[in-house]
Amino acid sequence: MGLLNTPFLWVVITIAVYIVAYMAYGRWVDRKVWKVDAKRTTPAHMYMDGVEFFPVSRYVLWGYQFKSVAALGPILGPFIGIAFGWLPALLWIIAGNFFIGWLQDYGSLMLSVRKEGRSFGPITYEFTGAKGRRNLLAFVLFYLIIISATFIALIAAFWNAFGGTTFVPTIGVILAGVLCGQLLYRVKMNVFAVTAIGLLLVVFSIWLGIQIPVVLNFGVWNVVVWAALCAVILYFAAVLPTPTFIQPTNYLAFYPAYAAIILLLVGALASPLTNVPLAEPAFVGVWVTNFGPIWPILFVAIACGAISGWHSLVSSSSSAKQLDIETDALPVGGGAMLSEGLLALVSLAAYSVVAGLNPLGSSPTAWVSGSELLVAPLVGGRAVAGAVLSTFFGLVLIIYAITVQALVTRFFRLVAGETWSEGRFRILGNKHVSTFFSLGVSWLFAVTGSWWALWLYFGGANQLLAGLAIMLIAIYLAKSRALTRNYLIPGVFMIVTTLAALVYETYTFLNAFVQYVFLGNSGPLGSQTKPPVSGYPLAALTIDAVFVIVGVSLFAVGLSMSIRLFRSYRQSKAEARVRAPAAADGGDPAKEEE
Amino acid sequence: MAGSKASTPPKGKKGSVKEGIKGVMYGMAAHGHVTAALRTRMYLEHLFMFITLGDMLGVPVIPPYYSLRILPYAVPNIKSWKQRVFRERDFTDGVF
């Protein structure tokens, strides 16, 4: 089989482009824009307390950063992206990461390092004032609800697929994780022994899942029940102490999740030898029915593999407090993001070998079919390993979603606790009430069935957060009289693109609402939701109206925040022009005199 | 401390690769959990300091007799405790 009709060639080309991004563009930005200095004291040394601030080797921090940013985003984004053909999706994964993605992660890390390890909240306050920070808080709350709804909808869809074989392994991973936590913290057992026991239990639960598939018989209500079950698990994850639930479960889930990526990468690179051809068209068109125009939809559909706002929060939260020397920022921030691009790449490879993919008609579980196609020839063929691979990759999808969602639900609880700690709505600050509220709203959104619309809202909010983070970085660089165009242009592009995507998505819901109410046409209404909700016009109409409100709110908060940031940028530029020179390197007087 | 152990410079090229792989594995699998455990300990230590020094700050938590008995254990931590308590905190610090 030729190289051109398998994913091999473009996987290799993308890896080569990412290497150029790191070695050439990355080092140029490092030297010319940020002027990093290995001798400058980082917050890890300046405020070392052995608890939050302490220096960590670049290898450890890279691993931590990659693990924190790589989740379901780069896996499922390409599924919608491929509706336009695999070539546009591939080009965005390459160009988005090359010019914007890694630059944002690395810039957020450096910004926080230069700002004494402060996270994005206080930095936003400094650059845009109290209203700006409040805007950020509101935006993050909306964003968390949308992520939760999307992930709950997807977990429910995954449990409902694969012949019901993935539910038992999921519970197996959770119970094994909880047991590992007890063995580790209470019995004080050796970590290697605990890991071995945990992994054996995971393997056993995969076998058990194939033997005892759990299939619900509620017809179109299946997904509703699965979503409720998912919300219950997430509730316990959010309110129980982290060493009891989230920590050990996420630790154990790490092994199958990363084994799957390695298997998939090997499968994609071996595709010319294993004769797995490309089955999807390279290009479909610039307008795809039900999805809309390639710009801006593709650019928000593929979020995390190309660029993601969530990463800016991660980079400025823990990593910046533990960066040993400034020169480590490129491998940690930039390197981890480029590696995540590879995750999106192999996921795109998995989708591209599945024939007849239709993101609206088929389920995102197609990733599992593609992974199975790529990996099965390496382990004895589909006849021998098909069932195991299907359950394994299905479990991996769920693991990626549920481990991150547990953290997101917990984070929402912390944000709600801060937002409503006092005042009339202080009841919402209670940990049980806020968790119940967030999961309840997310569950309601999730059962509408329009996961692709939720995904596009999620992508829009996520990419907008990225645009806002890039603008914060540009403001800092402007204040420091450093080069800003490398950040300003991507920042403007991302903000305009994502606001346009939010407008388009809101329009689709508004159109469905208007068509039904004023013209009596139920067609668009039916296509915006799935059964069982679509069977009840009033419920579908309400959901449509709610999604219009969500879209308008996200747009309004995003726009308000963008205006504040652009004003602050302009002001910073003007101030920098009249102020005494100070460089991004902290204004070394010796350098200023040169 | 977990981090300082991992930041020890590796010896030789072979050792460097081995240390790198070990570091990446540790970072991916456990570093976040270690950091979270350290934070939990930090909050417990804050509580301990508050209980011990509360009396001297005008908030009597335990009788002064016991405060004075455990004071020698609290004194070495006063500086780092002050630094952590006074540090500006925000919801975005709680992401990971």
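Definition used throughout: the rigid core is the maximal C-alpha set that superposes within 1.5 Å between two forms. Positions refer to the first chain, counted from 1. All values reported here derive from a predicted model rather than from experimental measurement. What changes on going to the form predicted alone:
For Gly26, the Cα coordinates differ by 2 angstroms or more between these two forms after the core has been superposed.
Relative to the superposed core, Leu472 shifts its CA atom by 2 Å or more between these two forms.
The Cα position of Leu338 differs by 2 Å or more between these two forms after fitting on the rigid core.
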Second form
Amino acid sequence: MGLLNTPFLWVVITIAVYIVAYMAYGRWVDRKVWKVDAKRTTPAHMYMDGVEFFPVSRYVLWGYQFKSVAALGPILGPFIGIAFGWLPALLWIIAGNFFIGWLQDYGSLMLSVRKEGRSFGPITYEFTGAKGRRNLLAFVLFYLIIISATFIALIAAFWNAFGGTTFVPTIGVILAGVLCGQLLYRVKMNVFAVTAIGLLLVVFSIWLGIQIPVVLNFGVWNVVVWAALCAVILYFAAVLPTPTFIQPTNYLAFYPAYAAIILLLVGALASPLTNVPLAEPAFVGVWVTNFGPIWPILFVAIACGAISGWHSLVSSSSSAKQLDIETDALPVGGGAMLSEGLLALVSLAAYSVVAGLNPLGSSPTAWVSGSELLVAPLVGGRAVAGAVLSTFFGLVLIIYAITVQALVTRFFRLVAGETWSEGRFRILGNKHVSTFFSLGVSWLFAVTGSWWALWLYFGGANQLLAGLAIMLIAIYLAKSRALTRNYLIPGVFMIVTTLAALVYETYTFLNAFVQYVFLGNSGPLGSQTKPPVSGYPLAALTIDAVFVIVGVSLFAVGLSMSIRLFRSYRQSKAEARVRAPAAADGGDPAKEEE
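Moving on from the form predicted in complex with its partner chain, kindly provide the form predicted alone as a structure.
Left out here are the partners and the other molecules; the chain alone remains.
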């Protein structure tokens, strides 16, 4: 089979581009823009407390960063993106990572390190004032609700879609992770022995899931019940101590999650030998019915696989406090993002070999079908390994979602505590109340909105947060009289693109509302919701109106924050011109001026 008719060639090209991004462009930015210095003390050493601040090996921190940022974005984003053809999706996965994605992750990490491990809340306050900080916190809270609704909806759909075989393995991974945490921190067992025990339990749980499928019989209410079960798990993840639940579970989940990338990568590279051809068109058009224009939709549909605002929160609020030396920032921040780009790449390869995909009419579980097509010939064929591969890749879909969603839920209650710790609404700052509130609202959105409509809102908010983070980085560099164009141009592009996407997505909900109320056309209204809500027009209309309000709010807060950041950038550039030159090496221009 010819190389051009399989994913082989463009997988090889993308890997080569990523190597150039890391080895050439990455090291240039490292030297010329940030001027990293392995001898400069990092916050991990400066404030070492063994709880939040503590130095970690670059290899361990890379694994933590990757598993904390890699979720469903790079897996399901290409599923929507391929509606325009696999070629536009591929080009954005390549260009987004090369010019924007890794720069944001690495820059967010370095910005926090240079600001003594502070997160984006205090940094935004320093750069834009109290109103800017309030704007950012409000946007982040909206964003976290949307991402939670999207992931809960998809986890519930996945549990429901695979004949019940993935629920037991999911619980198995969680329980094995909790056990590993106890063995590591209480029993003080060797980490290699603990990892071996955990992985054996994961393998056993996959076998057990095939033998004992958990199937619900509530009809159209199945997904509602699955979503409630997911919310219960996430509640415990958010309120229990990190070493008890999230940290060991995410550590153990890393192994099957990354094993899936390697299997798919090998399967794609072997596709000319295994005769697995491309089955999707390279290009469909610049406007796809029911999806809209390629710009801005494609650029927010493929979230995380090219760039993601969530990554900036992880880098600045967590990883920056654990960075051992500054020269580790590139492999941790940039390396983890480019690794996630590989996940987006192999996911696109998996979708591209499945014939007849229609993101509106097909299930996102087509990723599992495509993964089976690529990998099965390497392990004896689908007849031999089909059930195991289906359960394994279905489990991988879920653990990519639920492990990161646990962090999202926990992060919401931390931001809520920071936002409402005082005043008349301080009850919302309580960790139990804020967690219950966030999961309750997210569950409601998850069981009512169609997954792809939720996804485009999530993508728009996620990519806008990335644009805002890039502008914060550019402001710091401007204050330090360092090069800013590498960040400024991507920041402007992402902010304009994502604000346009939020406008378009809000319009789709508003159009559905108007058509039903004034023209009696229930078609658009039904497409924005899902069973059982879509069967009740008044309920669907109410949910549609809520999503219009959410879209308007996201746009308004995002626009306000963007304006403040652009003003701060211009002011910082003007002030820097009259100050003594200082590289972005930790020097504080304000102190120098004093």
